[in-house]
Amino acid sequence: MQQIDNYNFAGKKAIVRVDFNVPLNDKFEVTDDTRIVEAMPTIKKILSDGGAAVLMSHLGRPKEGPEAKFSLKHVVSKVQSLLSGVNVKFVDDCIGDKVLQAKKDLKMGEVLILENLRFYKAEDKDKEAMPGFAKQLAEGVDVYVNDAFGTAHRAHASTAIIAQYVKNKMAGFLLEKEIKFLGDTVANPEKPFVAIVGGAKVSGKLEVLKSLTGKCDTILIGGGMAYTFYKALGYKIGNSLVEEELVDTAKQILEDAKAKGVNFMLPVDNLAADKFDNGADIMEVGTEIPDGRMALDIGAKTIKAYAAEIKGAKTVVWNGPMGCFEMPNFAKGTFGVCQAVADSSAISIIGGGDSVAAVNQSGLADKMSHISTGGGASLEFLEGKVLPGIAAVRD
């Protein structure tokens, strides 16, 4: 893969696939600019070299063509504030004569933001139209840079197909960072390697569990998925979440882990509630959940046991919360594990979704080695899948 650090953008116009799919309030103001901030190193590299940057992204899920609330014009002021002194322009389309003219008029040192890619079905849904759409996106530029890891698992026009129509292609700094941590670190982890896997369902993490079982020394299980494993072991689970159709699969995962010498740990105690509510009556129980109750978090003994495993680790990958952390009374497990990871000296990789939200809420984000910007993409990468958006920018 061509390294962005080794490329000189002087006199070049680079089209950059960024992930500006950011939350907006009712005044269409950006409420969390993390993804925009993460793209800045790549954009600033292009500009400081003496090049120009054309930025393209999606925002939200527009159903039928253009919708004002999903316009990327709403992010322009935020981008401008982060690029002090740079002329940031916007064009209200992403293909066509108007856009091509805007690209031609773009001066070196300037930034042009294109309108939402998903206003066209050819970006992500209309497969027959994708090549033509990608070719138009590539018109008027010299270089293609993919810096949107969050969409790298999708073979969309702007993430994969466009690379066929631009001679020079490469990953941006953010994408390189994700490849380094999620790919290189997990492929050749420093041992002991501990994986923390949580979340509601086994089905959503099935391939990750299979992949990690072959690589990890220890796997720590939490969240709703734990009780499908409980059922597989014959424990009483009360009204806890369970995927009946995956009980046999859970048994197989446990057997595979044992055969490979993996320390596969399940909660030894739980907080069992009489209803799914922060104000529920809570009972501390072991591995048997009483009838009429549901386990909504791991207990104190489990937090302590998991923290001990994390303390001895050299590499930690975490994907998924330990309980219903959105409710304060069931957040101790998730935040306890979060504190343990923060306190450890291990390389720590937080893999997308709710676990990232939990780390951010805990105020411990700066203690983690790497927090992935991709939910589905980080999962698929951990599964060992080839992501189209990454494959497209490899030589």
Given for the second form:
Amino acid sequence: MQQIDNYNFAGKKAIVRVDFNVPLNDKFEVTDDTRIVEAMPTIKKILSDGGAAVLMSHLGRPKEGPEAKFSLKHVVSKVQSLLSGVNVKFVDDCIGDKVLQAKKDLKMGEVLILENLRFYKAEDKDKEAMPGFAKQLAEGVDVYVNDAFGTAHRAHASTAIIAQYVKNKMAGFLLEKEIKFLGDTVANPEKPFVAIVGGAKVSGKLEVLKSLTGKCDTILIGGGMAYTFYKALGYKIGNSLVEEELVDTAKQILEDAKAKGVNFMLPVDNLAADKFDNGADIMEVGTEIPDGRMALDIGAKTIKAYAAEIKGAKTVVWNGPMGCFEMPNFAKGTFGVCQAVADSSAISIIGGGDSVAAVNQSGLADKMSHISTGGGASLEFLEGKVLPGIAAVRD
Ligand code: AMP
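Could I see the form predicted together with adenosine monophosphate (AMP) next, after the form predicted alone?
Expanding to the full complex; the earlier chain stays at the top.
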């Protein structure tokens, strides 16, 4: 793959797929600019080489064509404030004559932001129209840079198809970092390699569990999915979350882990609540959840046992919370594991929306080696799938 670091953008116009899908308040101000800030290294590299950057992104989920509330014009002032002294322009479309003219008029050292890609169905929904749309996006530029990991698991016009119509293509710094950690580090992990897998359901993490069972030394299970494994082992689960149809699959995963010599750990104790509520009555129980109770967090002994495994690890991957961490009384497991990962000297990779939210809330983000910018994309990457957005810039 062409490395962005080794490419000289002098005199080139580069179209960059960024992820500017940022939250806005009711005044259409950006309330969290993390994604915009994270795109800056790639944009600044293009500009400092003496090139020009055309930025394209989606924002929100427009249903039928243009909707003012999803316009990318709302991010322009934020981008401008992060690029002081740079001329940041906006054009209220992403294809067509007006856009082509704006690309032509763009001078080296300038930035042009295009309108929301998803105002056109050809970006993500209308497969037949995708190539024509992608070709128009590619008009008037010399280079395509993909720096949007959050959509890299989708073969959309701007994330993958466009690469066929631009001669020079590459990953931006953000995408490169994701490939380095989620791809290279996980493919050749320093051992012991410990995976922490949590979240609501086994179904959402089935493929990742299968894939990690072949690679990890230890898998630590938490969250609602633990109780489907409990059921598979014949433990009482009370009213805890369970996926009956996956009990046999859970058995197979346990057998597979045993056969492969993986240390597959389940919670040894739990917080069992009488209802799904932060104010619920809480009982500390072992591996038998009493009737009428539901396990909503892992217990103190489990946190200690998991922390010990994490301490001895050289590589840690974490996806999914250990309990209902949105409720403070059931957040200790998730934050305990978070602290253990932060304290360990292992390479730590955090993927998935909820674990990333927990890490950010805990204030320990700067102690992690890598926090993935894509929920679904990071999961698919860990599952060992080829992501279209990465394959496109690799070919
Ligand atoms: P996922 O999207 O599959 O990663 O699941 C994340 C969600 O799982 C969070 O909203 C948690 O509140 C929820 N969760 C974690 N542990 C439990 C549990 N023991 N019972 C029910 N839901 C849980």
